[in-house]
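Form predicted alone, single chain, as structure tokens, below.
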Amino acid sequence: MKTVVLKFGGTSVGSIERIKKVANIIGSYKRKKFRVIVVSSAMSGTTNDLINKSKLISNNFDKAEYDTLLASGEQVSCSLIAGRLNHLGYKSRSWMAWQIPILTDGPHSAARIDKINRNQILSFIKTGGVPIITGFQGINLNSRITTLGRGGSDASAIMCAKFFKAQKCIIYTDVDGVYTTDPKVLKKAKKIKVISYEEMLEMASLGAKVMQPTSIQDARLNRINVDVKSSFTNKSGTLITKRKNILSNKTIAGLTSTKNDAKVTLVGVKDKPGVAASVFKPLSQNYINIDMVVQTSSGNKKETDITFTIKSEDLSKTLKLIKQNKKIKYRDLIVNKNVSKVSIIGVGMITTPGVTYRMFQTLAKKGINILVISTSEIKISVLIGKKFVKKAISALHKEFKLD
């Protein structure tokens, strides 16, 4: 009998009626003779409500207690799902991650799953039971509850698929798959039937909200096929799999854009070895993620300008750290918050010349100026004015025949 892991996101379990529908979906897999393991997120809005409560208690809420607080949300949804399945005649019970246990490593709020003890779950499945496991959480070696970061229930599901040797991991969410770009930005966006781990990882890292990037990386490393489907419709979804399983003539798989970027430029920094490290070290120590970076030297080779992008929410802290940094001197500090990053992603660009030219030419024809460029083997990202995002996405979607 084959094992399948079903993961339900917050919107899928967002109300009692939706939980009843989820129970029916689970029942359909049992009727097809699958061994079913369910992983659930908290009901939509619950985690944000708990975060807000912690802020009302303290602006420096203890990290371990913060994880304990947030982990309670999944306990509610899992109990309700199990209760509904029992009502329908299926044998089911909820399992908190610490009861299994799911062992984690790493800091609170950003832990990673290291090991899952299989014994109790396998024994329960052998009796015909359906275990409902809390996603997003585990327990560390100090017997404290840890969480995996927002969207971490995906990671829980994928690691369950790994340790229980599931045939497939199905992520049920509020969208019926992965699209060539955000349908809210472009109505002509098309659902992608099959996409590689690498393409999906880039899309998630660059702004696509369907899955957490670390979860996709876990799936890629463990070669677990992931289906992304909607719990609200009976339509086929998107399969995330390895490259050799994909037959496609598309050079570009999809486009992404961001909404919360800020560009920072240090003008007139002394051009010498180690200057960039001096700029970025304090930012790294304060967990500020640097994205796109450009360094340009002046004609006299004595000065350089350093431009980089960060998330808007990190801007005030970044500026404070730069101004406090005694190791660097600069003539001016320029900030631009009205920028967005637009990216094209596709494994096809590895073997297709001219993709960079086509992207830049398409944007030029629309009068869109490129501020910063960043590339990798399967993606090209450009920073542009925020007001041009929709125009850029529409033009590039058409240029690469994704309409």
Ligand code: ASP
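Can you switch from the form predicted alone and show the form predicted together with aspartic acid instead?
Just this one chain is shown here; partners and other molecules are left out.
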């Protein structure tokens, strides 16, 4: 008998009506004789609501308590799904991750699943039951509840597929697959039938919220095929799989943009070894993720400007750390919150010359100024003014024949 992991996202379980539909989807797999394991997110809006509550209590809410609070959202949706399945005559029960347990390591709010104890779940499945497991969470060695970062139920589902040796992992969401770019940003976006782990990982890391980046890393490491589908329609979705399985001739698979980046420039820092390290050391010690970095050398070789980007939510902490940092001197500190990173992603660019030129030329023709550039083997990212994002995405989508 084949095992399938079904993951439902926040919108898919966003109301009682939606939860009833989800129970019907689960029932359809049971009728096809699958062994089913379900992973669910919290009802949409719940996690944000809990975050806001923590902020009203304290602006320095304890990290472990924060995870305990946030993990509670999934308990509600999972028990409602199990309750509905019971109502329909299926054997089902909910499991909070700590009851299984799902063991994690790493810091609170960014933990990673290390191991899932299989005993209870396997015995329940053997009796025909459908376990409904809370996504997004686990426990650590101190028996404290941890969470896996926003969107982390995707990672829970993929790790369940690994530990329970599922033949399929299906991510049910509110779009019917992975698109060439966010369909909410560009109506002309097209559904991608099949995409490689590498391209999906870049897209997710660069702003395609449809999958959480760490979940794709886990899928890639464990060679788990992932289907992304809509819980609202019955259309075929997107398969995320290894490159070998893909016969596509597109240079660019997709485009992404980010919503909440900020750019910081330190003007006139000393141009000598160790300065950049002194700037970034306290930031890394405080878990602030640095994204793009450029250092421009001045003509006289005595001074340089260092520009980097971070998430806007880390901006005030970053500025505080820079101002407190006695090891660096600078003439000015410039901040720009109205920036966005636009990226093109595709394994095809490895073998196709001229992609960088085409991207820059397309933006230039639209009068869009590039502030920072970063590249890897399979992606090119540019930082531009936030107000140009739609224009840039639309022009690049056309240029790379994705329309």
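Numbering follows the first chain given and starts at 1. Between two forms, the rigid core is defined as the largest C-alpha subset superposing within 1.5 Å. For clarity, every value in this text was computed on a predicted model and none was experimentally measured.
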item	value
Per-residue C-alpha change between the two forms, residue 28, threshold 2 Å, rigid core fit	no
